[in-house]
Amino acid sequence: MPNLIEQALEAALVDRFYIGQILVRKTNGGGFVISHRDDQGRGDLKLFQSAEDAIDLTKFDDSGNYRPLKTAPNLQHGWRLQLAILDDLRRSLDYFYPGRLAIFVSWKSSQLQITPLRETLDRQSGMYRIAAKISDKQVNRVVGDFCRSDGGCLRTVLWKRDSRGTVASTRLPPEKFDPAFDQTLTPGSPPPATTPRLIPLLCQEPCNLLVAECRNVVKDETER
């Protein structure tokens, strides 16, 4: 798989790309730098050099929150990460979103295995049973609320709510299910008129949050 990554990385490199937050750029020397897409210009960024200094730098927002999901829209700002050869850039992207290039990868090969909401709730076990009692309509807000791009998660969701195909949430755009849209940019405005390659972030299967999310409703809700 590291192979296939970094060949997939390779195609997106022919100068830039985003992937989330994240701009990569290759450099003139044959390494490549990367940084938060909104500090583009900025000449006072904090220097760092190995593909580790990555686990540091997505585990805070800019106000020292923790970030239990990594794929949420709140990547600390002040940083360039300077890399030598393709596979710490594979090593660091993986740090930033983990598992998102080998998902992106298996995507592009047609091999992804999507899984609907219902069939992971069902699949639950202990504490987190409850989950599986969740409403159709509890599920349309929960997802609603939790997966949008706009202070949820950067994800392209790619799952259904149940075997049937229903979507996953009538709340969120149609832009959220389609991997071709930048899920920073607002649904609905024109794109700009030019902007690099795109690396989307893809969601194949509902997150352990989403699923604790939806027992937390169940729960409240069993409780009143």
Second form
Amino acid sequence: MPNLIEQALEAALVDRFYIGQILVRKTNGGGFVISHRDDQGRGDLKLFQSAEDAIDLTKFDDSGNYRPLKTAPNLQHGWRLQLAILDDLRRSLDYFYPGRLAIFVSWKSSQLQITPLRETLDRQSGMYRIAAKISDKQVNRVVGDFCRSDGGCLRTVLWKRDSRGTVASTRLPPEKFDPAFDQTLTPGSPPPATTPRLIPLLCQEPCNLLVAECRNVVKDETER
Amino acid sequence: MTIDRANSALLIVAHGSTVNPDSSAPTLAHAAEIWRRKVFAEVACAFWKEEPSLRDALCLFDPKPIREVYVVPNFISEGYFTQTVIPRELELNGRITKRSSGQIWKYCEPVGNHSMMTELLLKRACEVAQDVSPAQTTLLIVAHGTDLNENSAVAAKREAENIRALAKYGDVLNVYMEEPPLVSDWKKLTKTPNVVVVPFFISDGLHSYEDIPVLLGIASERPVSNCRAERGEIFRHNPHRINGRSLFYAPSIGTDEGYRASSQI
Ligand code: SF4
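Moving on from the form predicted alone, please list the structure of the form predicted in complex with the partner chain.
The complete assembly is shown below, putting the previous chain first.
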């Protein structure tokens, strides 16, 4: 996948692009600089120069809390990562948003397998088996809360609720399902005058955190 | 096993955690080191509780250049995850799975099964207590015990037996957190002036930072902060002097630098 990913990055890198909360810029010397999108124009950023520095930069939010979901909109601020070659850029983005570039490339080439929530839940075993008992009404609420871009997760949801194609949650705006929409923006608000290209963070199958949340809802219900 | 370097990838699969920031660290470190050694054309990780997920891993390797994917579970023993969760999520149907693209996925044994484990335990014990005579020392290998998900208790027992057979240490015992022989009974179970304790886990976390130190009596029940330096503090106060004896406490075996997933295949 590295070659295909690097091709996709090069295509996006006419000048600069956004991925999640990150801004990637090409430097005149042929290298790359990445930083938090909110930190543009700040002169007091701490400099890092290794792709592996991204491992620690993604681990905690601004308050020092562990980030179990890397696509949550709580990436820490205050850093600037300078990288020399495209392979470093690819590796570092894979630490910031693990697996998302490969998923994007698969999606672009129409190879991506998309799995409905019910299928994921029905496949679970052990302590998660019970999660499949969640009702449609509860799914609508849990997904609406858990996956929402403001405060939940910045991925674009590609999966449906079930094999009949029911929308994942009617509580989410239509933009949540649109890979062309920048999930850091508020749906309906006027788009900024100029925006760099965008590599969307795609969600092709409900994550384990959402499965765990479904399980909690069912457990709370049965214990009540 | 010969690996066709140019066309093969390594996928290291680990548990990961939604609460412990250090859970994935050894797995990421192994992947970075194996990548640096250029044993495989590509090296990736996948986690049950972190990203990329096991499901994401299905898309990580382009079938054109990558003809074979070696899947290595970074687990201390066989168990529920290696036997049920990983095969199901990665759609593996046995040791060898051929995808519709023609890509072959080879499912390897968990790293904890490797014969090098015994050597690593000895190395770690030796490093943590450098100036003591092994003959005057008891080595305790601590596993969880009643964890229904893993057979780590059996694996810890096997390792203790292997090391005991070398007759190097005064004594070697497998002990558990939640079932006899209990790690909290170490003062009764051991007779030697020195005791070395090695947690039999893949990564450092709640068990090695807090639970085992409390059971050993070398830490209070005050929870350790999330700051990395503080979390590793417990390993920096060796030896702990208790009742005239010296107790040496090591980090989890899976964090050892010599513990490289590549050695499994
Ligand atoms: S299911 Fe997808 S969109 Fe929802 S929280 Fe998980 S990763 Fe984000």
